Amino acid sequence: MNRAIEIHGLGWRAGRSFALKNVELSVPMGSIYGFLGPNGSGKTTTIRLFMGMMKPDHGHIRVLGMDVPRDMARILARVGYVPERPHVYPALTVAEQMRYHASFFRNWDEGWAREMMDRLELDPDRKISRMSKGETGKLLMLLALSQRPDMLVLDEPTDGLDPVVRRDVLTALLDYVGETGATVFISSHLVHELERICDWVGVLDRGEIVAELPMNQFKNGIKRIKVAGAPMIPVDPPFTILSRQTANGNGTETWVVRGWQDPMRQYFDGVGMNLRDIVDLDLEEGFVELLRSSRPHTSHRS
């Protein structure tokens, strides 16, 4: 499988307070890859490293088959980027910002940009300093898409936007992907939003990757199950137990497990346990359970 982003052994430290620890990341070409993690987990730092804005302490990075930082000029010509903080000039109008941005990109599509401006209801004569956060968010997406990039890198692109603007921005993004097959790398802490649009997911917590897999496997593979007759240490379970909770003295336990497949029901009969119930979790519930299990103080049996 071709990869749009390949990261191996990436490390970076900010004093004693934070570090990325041997991050491994593999983004399939043509995917919409959701990069999940709580605030402060290192998502923006990872993006800045593979976008060539920071230098890693160690590790190797390739983007669109080219090396970072050696080939950054060629990489950036093919990447549309919406940063966490706006990178536009308040003194310019929308039209002036578009012309300025277009001057850096050979593939800038003026017709598409004008169409997007109308569709997103942006006034070409409006000064950016007088625009709302939602209007600025629309402009940032317009600038990124009008470059006609092979890959879009979006860092919290809808954070703080109202639901109507968020829908407009994501619809424009999905329409572009449907037309071009571009890869999208979208970082967010809004789990429910990524659940609707992404086909791959990577989870970063405290500077470490704790999961990376197709979205359907993530959603379908994390379950809450109720079991009876469980021993203190289960014998060779075919899944990973993320957490265990004992019910109120009735001999049953609630487990959250990862890597679940339906044939695993047979495991319980073979070890003398009784499987009472299986409950599906949505992406946000699975995300929270995965974070809890990755942190030592919450991974023990309660």
The other form holds:
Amino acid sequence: MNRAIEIHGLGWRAGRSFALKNVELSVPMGSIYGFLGPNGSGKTTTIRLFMGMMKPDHGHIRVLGMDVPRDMARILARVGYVPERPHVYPALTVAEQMRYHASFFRNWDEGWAREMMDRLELDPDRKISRMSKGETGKLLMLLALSQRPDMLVLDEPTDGLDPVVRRDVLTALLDYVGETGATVFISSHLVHELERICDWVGVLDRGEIVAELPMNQFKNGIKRIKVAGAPMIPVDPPFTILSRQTANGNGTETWVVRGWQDPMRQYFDGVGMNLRDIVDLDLEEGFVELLRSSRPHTSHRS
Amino acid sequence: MYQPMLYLHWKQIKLVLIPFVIGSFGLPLLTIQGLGTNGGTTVVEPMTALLSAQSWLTMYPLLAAAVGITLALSAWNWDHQLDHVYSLSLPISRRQYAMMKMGAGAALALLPVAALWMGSLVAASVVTLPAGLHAYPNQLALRFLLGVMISYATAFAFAAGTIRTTVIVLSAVLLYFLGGAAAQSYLAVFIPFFQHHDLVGNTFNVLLTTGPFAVFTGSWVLIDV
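Given the form predicted alone above, I would also like to look at the protein as it appears in the form predicted in complex with the partner chain.
First the chain shown before, then all remaining chains and molecules of the complex.
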């Protein structure tokens, strides 16, 4: 499968407090890849590294089949980027910023940009410094999409936006992707938002990738199950146990498991346990359990 | 790419640059105040005229340095504020971006230079000089251009780096001159070589008399013999 982003053994350290540790990422071409992680987990740093804005300590990065940083200018010509914080020049008007941005991108589609400006209700003569956070968010998305990129890299693009603006921005994004088949790499800690639009998900916690898999596997494979007669150490379970909680006195335990498939019910009969209940977890619950299980101080048996 | 960048820089600097342009035009006219005009009858003594003109001389290099430094600092100001994220997401190399930015500032620097040249030409055409004195508007404008460009290029190089880099470089320069002077005095007591060779002083002299910065210490005369 062609990969839009391939990262191997990526490492970067900022003093003693934070480090990315051997990050491995593989983003399929044409996918909408959700990059999940709590605040401070290293999402923005990872993005800035593969966008060539920072130099890694070690590791190898390829974007759209080209090497970072060697082919950076060619890569950036094909990538639309919306950073975590607004980065456009505050003294310019919307139209001036669009003209400035357009001058750097050969594929800039002026007609489409004008149409988007009307659709997103942006005033071309409005100064950026006087725009609300929502309006700035719309402008950033407009700039990124009007480049007609092969890939969009969106770093918390809807963080802090009200629901109406968020919907407008995501609709514009999905329309573009539907029309062009572009790859989208979108980082967020808003799990529900990614659940609706992504088909792949990668989870980063404390500078380490803790999961990378198709969204349907992630959503369907994480369950909360109730079992009775569980031994201290279960024998070769066919799924991953993310957490275990003992119920008060009645001999049952609640497990959160990953990689669940229905035929695995038979496992419990084979090892003398009794499966009482299976509950689907939504992405947010699954995400939280995954993070809990990946952190060394959290006991699997609580 | 260059034209929008030029516009961006202009938009950022225009409120500061316009007073510089007016000042550059007006300074030569101030220099000839009291020397008499073509329509008038008063013609002052040559020495009086020279002294009057020379009283303004220090203003020219100061103005050139101020124009260059202001343009250079403003060139990077917005990028620094935005942590360079936007500029680094543009599909051009860092070198190309810096060169375009430098070119935009250099082009804008021509506005005060042109204003000073025009002001000098106007001043030279209206003043009545005593016999033996001449006006040198073109030479003054050329020196002003060099002064602006040298101060701009130097400040641009500093401003392009991070605050940390700038502090390190400036500290190294200060350490060389201040620490070097102290070390020189101390070593001269024990080592005869340092009694005869003033390394720090020589460096300073080279920079200000034969190096690029010599343009600031040379003769900034609109009126001379």
